[in-house]
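Listed next as structure tokens is one chain, alone, in the form predicted on its own.
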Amino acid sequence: MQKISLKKIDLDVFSETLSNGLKVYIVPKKEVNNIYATFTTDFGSNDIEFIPNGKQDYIKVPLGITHFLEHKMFEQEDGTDAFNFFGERGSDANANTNNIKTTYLFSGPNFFEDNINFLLDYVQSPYFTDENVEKEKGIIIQEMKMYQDDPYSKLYDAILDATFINNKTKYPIIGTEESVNSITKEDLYDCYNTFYHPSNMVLVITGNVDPEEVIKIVSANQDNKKFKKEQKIDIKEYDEPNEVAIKKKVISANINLPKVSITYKINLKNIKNIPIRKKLLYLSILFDVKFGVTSLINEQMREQKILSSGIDVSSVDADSHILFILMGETNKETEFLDAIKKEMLDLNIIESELERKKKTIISSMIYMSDSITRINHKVIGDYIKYGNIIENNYDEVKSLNYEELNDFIKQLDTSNYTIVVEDK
């Protein structure tokens, strides 16, 4: 077992790769009375064109199949209800799907051996039939309609559709009614057999556990199962242009006040001589200083009655491009957009602002070390995005400097943006 020490935050990550390729990461915290466990596959809603395990040609599966598969994993052939199983042991269970991964989880202080064995067993026991697949379609379409009735979800989906051209992030994770209705059990098995192999998955356990005991339990569980031979997964890649798909889009929703958004599509790969994680940090700091809760533009727009509340700032990391979404509820669309565009013409900040944000990020990292949930998410995120655990986040933040920031700003291209307005 290997040990990785996360610098300056007093955490050790223990790791082991089992004989079937499953990666196991354990972060013990004896002072907490809880355990948080996640079982994640490197399979998200963007992965819709790939060569299935055991085949030679690319297939294209329906949009939303990753989320559909997540739902179906909870249905077991013997009728066991996963939520009841965990609930009877005083634990919570859940699952979630995003563009790049699918995660199954439980949290609870007791019955760890029962819980971890059941988590591994139900995720590694697919049971798809024509009947249960058809039954699930109606459930998911009802969920889809609920999202479509939510103004924020509707606006967010419209922004992604207007921004991306080829990147599959443009499509809703849940899919469309047409795509969901087209899903078959064969589609599900193609996805499962390709992406749910142990070598494409990671098990992360944080909390009051003993690493040696965890590895013993997990290894025994996996040794009792047979898996197909590990195969490199071939996923079709797409080139994403820097331009946006649609310059301006107007959608309707049941709202009282219009929501106006401007989304900047930024290609960080064009910025040279700065490591990618530092680029992400610099970009986040810039948008926080310029448009965050304490920014001057926020204060000015409230004083001028352009906004009743502040600017909503969010970001989307979509591999080749980063989106920064600036949104406000306003009847003064032109004034709002003009103020944002004017601010974007000068992204320079003073050195003291950089140093202040560095301290805020470091404080957040220290706070993270007290939360077994946030620690777990950090480990998953590092593994899925980088293939290993980043142990020097603290040093990276400390190394941010004003000269490099100015070099970053000079290379930054913010000319590509889309405007999406949601009105009555």
Contents of the next structure:
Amino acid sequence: MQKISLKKIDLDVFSETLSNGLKVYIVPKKEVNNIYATFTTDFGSNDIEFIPNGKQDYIKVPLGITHFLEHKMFEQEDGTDAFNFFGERGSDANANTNNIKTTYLFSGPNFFEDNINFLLDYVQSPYFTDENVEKEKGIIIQEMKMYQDDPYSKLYDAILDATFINNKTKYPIIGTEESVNSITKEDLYDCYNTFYHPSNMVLVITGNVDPEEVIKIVSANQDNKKFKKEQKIDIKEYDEPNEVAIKKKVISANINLPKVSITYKINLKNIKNIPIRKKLLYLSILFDVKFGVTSLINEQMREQKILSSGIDVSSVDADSHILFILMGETNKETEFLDAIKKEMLDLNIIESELERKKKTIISSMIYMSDSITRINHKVIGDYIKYGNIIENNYDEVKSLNYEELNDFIKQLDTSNYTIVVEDK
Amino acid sequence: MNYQVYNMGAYRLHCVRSTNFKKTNVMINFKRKATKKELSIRTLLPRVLMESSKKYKTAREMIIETENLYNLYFKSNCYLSGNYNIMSFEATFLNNDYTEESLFDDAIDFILEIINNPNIEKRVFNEKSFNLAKEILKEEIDTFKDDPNRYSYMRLFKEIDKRSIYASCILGTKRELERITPRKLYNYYKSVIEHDQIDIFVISPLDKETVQKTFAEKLVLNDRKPFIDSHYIYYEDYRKRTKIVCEKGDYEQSKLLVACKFDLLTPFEIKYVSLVYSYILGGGPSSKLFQTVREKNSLCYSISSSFKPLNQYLIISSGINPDSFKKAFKLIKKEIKNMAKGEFSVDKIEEAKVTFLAGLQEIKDSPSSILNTYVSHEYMDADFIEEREQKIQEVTYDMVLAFAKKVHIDTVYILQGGEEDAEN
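Same protein, different condition: the form predicted on its own was shown, now please give the form predicted together with its partner chain.
Full assembly next; the chain just shown is listed first.
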């Protein structure tokens, strides 16, 4: 078992790769009662064109299948209900799917051995039938409608659609009514057999556990099962242009005040001489200083009654590009957009702002280290994105400097953006 | 838990010492009897206070200061707690071990600056701050209906009893808001500072005496009498014939809310038996409602029940297909009847207890949850965690059955989405 210590936040991360390729990470935290465990496959809603395990040609599966599969994993051949199983042990179970991964999880202070064995067992025993696939469609379409009734979620989907051309982040994770209705059990097995091999998965346990004990239980569980030979996964790659798909789009929703958004599509690959994570940090600091709650433009727009509650700043890391979404609820669309575009012409900030933001990022890391859920999410995020755990986040933040930031700004291209307006 | 209450004359200081966390939480609550006519002004007040103070002339300056204080989180809100309206300020900041200089005193100074040193000129609130906060509130009242969830709950309470304060929008009305002037707000502020019951809750690694000394030095106010009336609202009757109200909304999904009332409940039933009952009926994915309405009949994505101890309502909430109302409601009624017939197992009761106990252990992992147990002890006479652990064990099958026989469906509210009619 390997051990790495995360600097400044008093956490040790233990890891081991099992013989079937499953990567296991454990972050013990003895002062808490609870245990949070996640089992994640490197399979997200973007992975819809790939060569299935045991076959030779690319297939294209329906949109939303990753999320559909996540729902169906809870169905067991012997009728055991996963929620009941965890419920009986006073634990919560859940699962979630995003563009790049699917995660199954439980959280609960007791019955760890039962729970972890069951988590591994139910995710590793698919049971899809024509009937149970059909039954799920109604539930998923209700979930879809719930999102469509949420004006923020509707706007977000429209922004991704307007921004991307080939990147699959363009499409809603849940799929469309038509694509969901077209899903078959064969599609589900193709996805399952390709992406749910232990070597494509990671198990992360945070909380009141003993690492040695965890590895013993997990190894015994995995040694009892047979898996197909590990196979390299071939997912079709797409070139994503820097341009946006649609420059302006207006959508309608049941709202009383329009939501106006401008989204910058940024390609960081063209920026030279700065490591990727530092680029991401500079970019987020820049947008935070320029448009966040401490920005001058935010204050000015409120004083000029363009906005009442300020600019909402969020970002999406879609691998090929980073999106920064600036959204305001306003009746003054032109004034809002003009002010932002004008601010974007000069991205320089003063050094003390950089230093203050560095302090807040380091403080956030300490807050994060107090929560077993957030620690767990950091480990999954690092592993899925970088293939290992980033142990020197603290040093990275500390090393950000004004000179490098200015070099970053010089190289940054912010000419590609899309405007999406949501109105009645 | 290491808990002590200090009577500080004007306020009570509730101190909890814990070294389990890297952060300190402080909650300052002002309470007075809830009235409809004060809803707007009470909601507006903390918002104006958070726009500026004597020392920080704008919200921007204030937020910059929170970043200088190592990303101190600060928020305020107003909520109804039975017969009372609570105006609450909450702050979270890093413990002294994790900052370069000692933070506790500076953080408390910051919080008290906002609450106790407002931006007043000649006995009126600064007009600019007043208007900025008022604009946001106006916008929130305008967009209240954009969130079908929040809106449908308010509508349900209106249909249950239109005279109740819960039938009003917690934000108040635009008409009331327009009547408030910076001077009126100042008078209201003075009355709050002089007459409201104030409770301060702190969880930190510092000695309780140090915390007490800090507040004794920094917050000196005139003595006042605490309120003695209970937070609980008791009703006298329930409808013999269920009231069903359907309202058309421009949404994809229909929102179904079912409110149940009870024959007179004992304090033990309100505190404990209700939790077990609600867990079995609609407490999560293993509950009767989830299994019947979602899993077996695919009528919804979500369905759950929750018991509101302060007014003793059981509310069942679900997002359903627009044409599924009749079927879903029939199934809900059937499950409520099944509970009254005793169709639930002792195992399920044990499961509810295990879940409840696990939940209590999780509370101990979160400083804000720990503080909330003392808030509910203070306001609702809730038991401390250790007592709760013992008392839940006393709940028996017969008690749950007796409780189930007291349930009466009083009011049903449907916010109808889609094209179909509710009666189809």
